[in-house]
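The chain below stands alone and is given as structure tokens, in the form predicted alone.
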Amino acid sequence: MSRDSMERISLGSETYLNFVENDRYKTNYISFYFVTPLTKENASYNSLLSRVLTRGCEKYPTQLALNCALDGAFDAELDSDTAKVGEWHALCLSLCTLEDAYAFPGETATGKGLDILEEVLRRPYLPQGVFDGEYVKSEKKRNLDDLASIINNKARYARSRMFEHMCRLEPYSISSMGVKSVLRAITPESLTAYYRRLLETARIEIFFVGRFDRSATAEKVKGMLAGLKRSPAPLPQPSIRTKARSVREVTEKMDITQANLVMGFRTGTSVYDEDARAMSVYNAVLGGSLTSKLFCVLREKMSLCYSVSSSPDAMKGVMLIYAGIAPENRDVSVKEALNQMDEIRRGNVTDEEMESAKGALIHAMRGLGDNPAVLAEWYLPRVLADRIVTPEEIIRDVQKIQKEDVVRVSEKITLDTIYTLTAKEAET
């Protein structure tokens, strides 16, 4: 197989193996994604469970014991996290191991690492039959602290608040880290019940990035999941609103000096559409690169903002424009951002802008393989949406996009929400 090629194998019961062959590393990367509908409960339980699982297991009940075992498996690295994929939510357990070719003769680094991953996943530390109370308590505090700390990053906070308003009646508004009220109510007993239900009902997507013996690996994974009474339901289709009904404006004030402007749009184009690639090029022309219209005009030419960019989410069919601005520049920044979008609608895109935009996308695609975790995360939404392509295939598609394709997708975009996080008025 060629570099970054992919092979997908169904193991039945909504469980899939994805082999992404890549010869750039001396390590192998494995990730187990447990995918559920995005709800307040699932996001909260997944977030806390991902933290508690890696505190210890039956065989290695403490973090120290677990880390020692990983050190003995050629310094393998075990990690856990959660991800929001459109209106689905995923708990991820991942493992990075030395490639077997570089292990001691007769030993398999990947096999040793997978043995530990199996212990963590299938035989967690359950004293008295439930998760350890102290582990749950301490990880819940960390989870709640992380949620509370979002406000310290004003750009991130502004983006999340914009989507809370724009998608207030849609699952997409829910944070990947969960909801405070749900997290506070979780007990060791309820977390244990959720863990067992997750193994039985979640869709499982397993990625192996590197070089593997596919047959042996498939048998190993089957053994890791043996005994599970799987009864998964197909994931619900995401709700994609193609057009904004009206424009909502929201302003929030804090003791800050720099304002954060976030404009939310319904793009009318999603991962399921033929225009998905043209939308990517449109975004690069508008604000997705250092040669984009927003960057060159609002920041460099007009000095309206400290930073500015646009970013779409094809899984949901939305796009945001973010700008860090002086509070007094808010109205003119909104006006000029919309003007630059109108410029594209009118076809005022130069050949140089098109080539720069496509070049930025192609560079990003070629860089995906530099990090196996990023590569697996990039493939995840595509396998979930049943729109599987390789980075090389996307590069070929991007090279074919013409200006008229960019203009066409631009005509479907509608403004939904303008959110501003700005300074309080000075007291007199």
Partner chain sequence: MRFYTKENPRLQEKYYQGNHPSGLKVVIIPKAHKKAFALFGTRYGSIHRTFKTDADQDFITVPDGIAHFLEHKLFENEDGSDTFADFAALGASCNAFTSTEMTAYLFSATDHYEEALSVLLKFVTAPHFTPETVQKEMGIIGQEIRMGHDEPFHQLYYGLLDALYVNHNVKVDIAGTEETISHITHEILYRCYNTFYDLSNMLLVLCGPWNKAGVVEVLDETLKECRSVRIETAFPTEPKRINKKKVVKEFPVALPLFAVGMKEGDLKKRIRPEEILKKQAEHELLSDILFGKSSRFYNEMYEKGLVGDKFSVEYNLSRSYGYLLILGESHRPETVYRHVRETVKNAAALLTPEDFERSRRAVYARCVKDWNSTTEIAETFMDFAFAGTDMLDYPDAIAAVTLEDLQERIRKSYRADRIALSVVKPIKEKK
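Coords for the form predicted together with its partner chain, given the form predicted alone:
The text that comes after this line covers the one chain and nothing more.
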């Protein structure tokens, strides 16, 4: 088995173990994903559940007791969160533990950490048969606060606003933290029922990155999931629009000094297409690297911005261009970004640009395995889309991409939405 490649074991009824062997780390990384279709309901429930689960469990009923137990397992980091993958949504429980070789003599860290994860997952704190009312109430408030706080980071806020406009009738626009109206209506009873349903019906993907004994670990996981009456339904395919109908322009104002420009595109190329790899190279040429056209022209040549980039999401067949600019430079920035896309369409891409773009992608693939959590997150969309490749296979594919391939994918891209978050005093 080559380095950073993955061994996948099915435990039946939509439950999979994924092992990535790696001995370079001082840590072991484990993540449990419970994957559902992305709906307002699922996103909201997953988000609140992820918070309530780590407030306490039967064995460690308070957060203080739970955190002290984790410290005792050599700072086992138990993280409970959600992940949005295209139009799927997952509740994720992850654990990063110290590799046993570095624990104090005679002690272990990973086994202890995994035991705590099992307690949190399978034996939550249900004082009257349902989640604690106080925990649900206070975590709901925090969830709503966090949803409101997206506004604090202007670039991130502008991106999510852009998708809310561009994909307003598609699940893709739903926030990973859920939606206010659904969150407000959740009760301890409904959350408990959802928890039970999630464990029985979600697709389960489990990643082990580090040093693990596979058969012993598979047995351990079977034990952790024992007693569940699994009845999962296959995940629905994402809805992918290949073309924009018309261009929508939206401008919003705030008390800020910098304008945040976000342009949204339909790429016509997704993870399911043969051209998926050519699309990655296209993005590196356009705005995905420090030698990209957007970086070299908008930033280095025209001094319009400090941050500028393009990023595609192959799971949905969309791409965005982001630039932080002076409010008065909005029109010139839009025009020049589109002009650079036209340049690629006309075939004005040098051999150096092609080589640098491919080099950046290859470098990123080779370095993936240096971070255990990143490696698991990288494999997740690929296993869900049933397009499993290793970083090495991607490198081989990327090396074969020619300029014609890049020009071909560029022709399929259409502009959908231009969103600008700008200063209050700026003229429109």
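Positions refer to the first chain, counted from 1. No experiment lies behind these values; they were computed from the predicted model shown. What we label the rigid core is the largest C-alpha set whose atoms superpose within 1.5 Å from one form to the other.
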Fitting the rigid core first, would the Cα of residue 249 be found 2 Å or more away between the two forms? no
After a rigid core superposition, would you say the CA of residue 101 moves by 2 angstroms or more between the two forms, or not? yes
Rigid core fit then residue 194 CA moved by 2 Å or more between the two forms: no
Core-aligned, what does the C-alpha of residue 71 shift between the two forms, expressed in angstrom? 3.0
